[in-house]
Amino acid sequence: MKNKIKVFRAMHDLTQEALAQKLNVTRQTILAIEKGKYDPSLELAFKIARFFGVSVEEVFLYD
């Protein structure tokens, strides 16, 4: 699944590590999601969207 996490991170001036800490996951998890190698759980997807103050559909693109 494609996503815009990297774009939202840049807009909020966050590193992968900083975002991972705020979401209580590892940096490797953020990296894998950004590269499309791992699809987050529904709970984590909502947590990411809520953190950035946007809808899940704005962060994750179903292809």
Given for the second form:
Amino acid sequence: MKNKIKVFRAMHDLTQEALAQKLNVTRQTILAIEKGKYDPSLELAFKIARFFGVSVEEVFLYD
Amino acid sequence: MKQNTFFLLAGIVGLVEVGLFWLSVVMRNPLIITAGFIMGVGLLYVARMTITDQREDERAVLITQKAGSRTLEVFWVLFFAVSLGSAVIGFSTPLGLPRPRELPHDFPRDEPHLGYFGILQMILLCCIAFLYIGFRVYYARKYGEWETDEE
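Beyond the form predicted alone, can we have the form predicted in complex with its partner chain?
Following is the full complex, with the preceding chain placed first.
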């Protein structure tokens, strides 16, 4: 599964650590998701999308 | 409780367990270490629930679960195989099954015999601990634990 977290993070001028703190996860988790090493749970996916104010489909792309 | 305080407590409990083991051997009473070990682990489980500064997210939980279940898959086969072998020794004569062969003269036949099986079990448990670490490292790598980035 691909995602645009890095793009949204850049748009909001956020570091991985800052985003991780907002979502109550570790920086490694954000990094692993961005690199496609880990697919987040539905709950975390919705949290990420809601944090950026967009829908889940805009952040995550199923290929 | 802080996480470092928990590690300190775990170390103290470990030392107490060693002392209890020694006492148990000296007094020839296995109940001391058995009860002490269960109480020690119980205390650590309760203490672990009170840790406040632990940051464990869903990815860390997944890594722990995967490593734990894989270790259990290997462990039960190994442990059951060893136990089956021991059960054969226990059951062979009283049930009237033909005795396979005479045991060597120096083979322990008295009371400590059961204790040797306990040592074998402890060796197995130590191997399992290493196996768990191996699986944990494998899944941690798979889920990007040591990935680096430009940030």
